[in-house]
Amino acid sequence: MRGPILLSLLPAVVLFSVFFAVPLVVLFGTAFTDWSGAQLAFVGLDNFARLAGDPVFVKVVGNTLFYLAASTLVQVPLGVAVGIVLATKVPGWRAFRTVLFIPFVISGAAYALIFSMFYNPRFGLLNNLLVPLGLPQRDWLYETGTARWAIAGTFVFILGFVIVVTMAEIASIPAELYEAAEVDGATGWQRETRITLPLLRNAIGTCVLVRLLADIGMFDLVFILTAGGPDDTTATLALYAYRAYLNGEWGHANAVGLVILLLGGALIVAVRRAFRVGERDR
């Protein structure tokens, strides 16, 4: 019985071990060498002590955490929000709901060019909208003071994932609370802040934790609309480490990847205490 069993569970360890834990154990190998491809030599922590010395990797860190900040305290909130709104049925939920929910399930190049176009400092929809205004044309992308919250703006609307998973956990609230809440006389408001928001810990938890662990390795969206400039001012983690591959310091970014891999970890376990993901209310 137990060799069938075994057997069955032979393709997914397989791919387990080729796509996840074979890269995992050299990520972690070779983060502590001096590695170009052809040569490999130990070289301790001298990779984090470069990346802890270089202002760039400083400025990336910032901007990673930026993004990381755009999503959790911009996107999940506001897709909290519709998701409540809509789970109240409003006419045409249905219809806002699937409006909404496009954007998540196109390709991060395809809404990279989209907004590069609609940025775009001569013919881009902001520019044709916000000078009749009064306000003076820019270069949204490529000005240090904008390029960065202009790459945020590019996903912080992107809010299907987060409606869908709150209208799923509003669904699975007992409709007696709300029936008794309302014989005791709440307000609309009341129920909301009261009964749904709390109910909600686990689903925005899940949310908040998603979003992070997605946006802490970005890169299409960055090297497609900036590459990164202007003055590094967009740049990410994953980008930098994608630039050491280019320099053939594949220590030195690989470094950056374990640095990556900590932080989503330290997030990790930060957002499950914070919302307590997983465990039922008491």
The other form holds:
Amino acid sequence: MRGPILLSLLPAVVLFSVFFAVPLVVLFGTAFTDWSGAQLAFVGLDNFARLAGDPVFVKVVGNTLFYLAASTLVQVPLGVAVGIVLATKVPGWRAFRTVLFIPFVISGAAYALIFSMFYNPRFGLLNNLLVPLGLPQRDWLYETGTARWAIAGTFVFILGFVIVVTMAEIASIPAELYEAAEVDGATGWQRETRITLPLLRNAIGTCVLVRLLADIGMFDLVFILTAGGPDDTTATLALYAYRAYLNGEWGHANAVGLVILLLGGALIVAVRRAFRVGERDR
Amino acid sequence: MTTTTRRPATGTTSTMRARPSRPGRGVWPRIAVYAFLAAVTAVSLTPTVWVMSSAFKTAFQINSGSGLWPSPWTLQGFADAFTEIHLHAYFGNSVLYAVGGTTGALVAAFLAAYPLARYSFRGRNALVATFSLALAIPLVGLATPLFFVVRSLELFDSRLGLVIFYAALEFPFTFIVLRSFLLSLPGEIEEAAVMDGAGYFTIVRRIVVPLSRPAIATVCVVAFVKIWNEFYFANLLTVSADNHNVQLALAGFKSQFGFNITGALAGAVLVMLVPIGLFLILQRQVIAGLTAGAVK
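Okay, that one was the form predicted on its own. Can I see the form predicted together with the partner chain too?
Everything in the complex follows now, all chains and molecules, and the chain you saw is the first one.
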């Protein structure tokens, strides 16, 4: 069996080595160099010192954490709440689940186009709804006070993924627990907050993890909608790394890449610990 | 009155009875539930529905910002999407990337998942862990090294290059979902086939693949939609418009707002309809695939 097994593993090993392992090694190796295509020189921690002294870098780290917080504090709780409600199988739950999942399969580029229309200062729907209420006409994406919030507003209401993960987890909760609550005369509200919610720890942790991985590399929406502006108030770590790459400062770009990987890794470990993801308590 | 036989829970969902489904009793809780769901749905979908309907408006109506619904309705934008924006060329590329990338990821992942689920050998667990780790890496951090690798292989700005890259990109997820499916598949039929003297690849092709059809359908639709929607690496690894996918085309549409806004919006609607349509048709597979990939 040895021959066929090795042969069978070969394509996977080649793909993985070329597109994951080698780039990782290159990243770790060159984050400490001045690399711009032709020349390559070891510079120690210079790239990182430069990052620490760059106010734009500090800004993009803050923005990235802001988007992460928006996901964790709005998207996940709202999705979990909808998931809990739909899991009670209210009439029409299937239709709501389908409709609310649709935004999740729409691409970031399409979402960018949708919201560049929605926020348009001249003919956008948002101003058309708010101006008649007496609010001032705004250029949501290009005013420093609103831009970051406008970007967060494009993705925090994409709830489909959180909803289905929540519902799948609820479906695996044994009915006995609910029957016992029924015997004790618990109300619907008590049932969901005292039994369902604590048992969703694992699902909530999973959703936060998945969002975290997506948000730490957030690029499409910001790149297309604002290109990071105005005054870098919407720029992300991924966009910052991309700019360094475009400038031909590959070593510097890779230092940012390493920061993204390490920050992502640290946050993943923290979330896994906090939610004890993967552990069962029943 | 029916008597329910109590069985000890075995850990699988199929043996558990469904929990009692009883939405809030009384009228007020019910109204609250539907008001909540309606509000969430409105907030989630209004921008999308409004933009989709705008694709049927005239440019004059859009620019005057009047009316939620098209008046009059026009299909001019959809005609322009092909004649002026040349959407079909980008569609062709995206179909190639999504079909080619999905196929590549499926073949590599299935061939690896089978021995790593069925046979025990030295280094097996390490290999599984290594492949799985790829899902925990924010890949945008690897942009420059990936560009460097792709360029070194002379695959930069090439359709074949992007197909191979997407196969690699979707490999880890596909592998993990397929392997956990194969772990749950009983091995008796394969053992019987071994007794009959069937070779390794014959067993894979004749027995394991047919039995894995549900899992294969799931990973294929998920990989297809993810590659169809991919923007970052398409932007990084291609330069000429000939190789652009539909998402890059969409990003370019924003600059069309000035002169052909209906064409741009109609194009966007067509691009979005592919994953939306696939999801509506294969809803069960999409949801199963995404939840399996997330929880595993």
